[in-house]
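Presented below, as structure tokens, is a lone chain in the form predicted on its own.
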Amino acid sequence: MFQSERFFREAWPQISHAFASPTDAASDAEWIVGAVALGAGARVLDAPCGFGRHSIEFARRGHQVTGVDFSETELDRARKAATEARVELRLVCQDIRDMEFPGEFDLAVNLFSSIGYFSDDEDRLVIDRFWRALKPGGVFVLDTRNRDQLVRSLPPEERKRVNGWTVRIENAFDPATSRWRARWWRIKRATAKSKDTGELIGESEIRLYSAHELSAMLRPERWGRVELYGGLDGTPFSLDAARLVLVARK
């Protein structure tokens, strides 16, 4: 179990595409394949995949790609888009803490902000997975928020529109733990008028890192080379990046 657990494998399923474009997929995965000059036909490790928008965008420029995730739901979402789209795919139910990839992939991605769930430790051990998973010259593409943009721009609440009813999400940062927090709302009337607070459908928690903190935990002696990026656009990295992206060569 972890702090989050609950909150993605019930609330997640219900919001995920509002909050996840297949738009934004197709760019992130086009500009991923030209930054690391992927061969043709190379394989692809996507973990966590979520209802597969990435997976199905690196099989469609003809990668061979496995999805890893823990929720079965999620899945059965990827393997649905997935034959829509006519592309196959390689889906695993398992935490990512967990997986065993010895050698097997030229790119391993991990995308959206889905580092941070876990203690310090246990990241750094999903980080050790991922090197673990990669060929000897593979590649490892990490993108989370920036914690130092978030600290300055985080508001207390937002609100988003799903599927007829809306999100109100209760933001909080502890600045000594780096850790964001979030309690997500369902409000089935969202009117100027209304008093409905919501009802309470989750809560999260999240580790932000800065950008010399988790560059320090891929560590030197198994990683090449690892550059900073603000966006998976190629966006240089600065404090006032939203995203931070990490490339690095096993």
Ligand SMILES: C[S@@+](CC[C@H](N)C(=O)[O-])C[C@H]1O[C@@H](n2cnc3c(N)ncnc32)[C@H](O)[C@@H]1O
Contents of the next structure:
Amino acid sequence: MFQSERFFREAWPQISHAFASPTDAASDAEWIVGAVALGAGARVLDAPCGFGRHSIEFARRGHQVTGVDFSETELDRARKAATEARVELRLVCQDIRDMEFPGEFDLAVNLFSSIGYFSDDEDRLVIDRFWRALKPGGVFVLDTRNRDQLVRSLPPEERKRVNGWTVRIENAFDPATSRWRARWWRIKRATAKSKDTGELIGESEIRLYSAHELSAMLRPERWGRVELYGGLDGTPFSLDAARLVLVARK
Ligand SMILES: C[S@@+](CC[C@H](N)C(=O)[O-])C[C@H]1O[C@@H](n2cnc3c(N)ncnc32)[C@H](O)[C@@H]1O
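So the form predicted on its own is up there; where is the form predicted together with the named molecule?
Zooming out: every chain and molecule, the one shown earlier first.
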């Protein structure tokens, strides 16, 4: 069990559609394909893929996509969405720490804050798995929260409407460990102003890395080039950027 495992198995599938937008996925995929100059019919690894929003967008653009996630619930949704979109996906139910894809992919992506779930050593091993999965010349794109922006802007509480109810998130950032802990509550009444604190549905914990830490974890000597951006739209990286995006070519 890792810290957020229960959260991702039980709570996240109840709210993923409210937080992870298919519309954003279309523009993310469009930017990635252009930024890395992805060739026609390229092989793409999307891990973890969640309910497949990016996988589907890469497949729509003619690429051969493998999506990996450990949640059967999210993979089922990805399967249904692929059928609706009339695209084919290869979907693998697996822990990303166990991925074994030797030199198969032209592009590998880890999107929407999907690193930092484990110990630092295990996170580094996950990044190694992406490196191994790529062909020589293949590109790895990692997109996560920018730690240095989050530490100055994380609100203690957030609320979001989810299909007729409200999710209330209590945030805490531990500067000693750089771990962002959140407690997620379900409030039945949909009013965001309600004083009702709600029912606890899950607790998550993510290690946030600064740009220099993640760059070092990639082992820069392994990559021909590593670029930093502040979003999946080519925004320059800065302390004020909400996202940290690394683009590394093997
Ligand atoms: C924040 S979501 C992002 C999903 C997707 N990249 C997106 O942008 O929609 C994180 C995903 O990681 C999956 N996940 C969490 N821990 C995992 C693990 N150890 N192995 C595989 N998948 C995992 C969850 O099931 C969830 O779908």
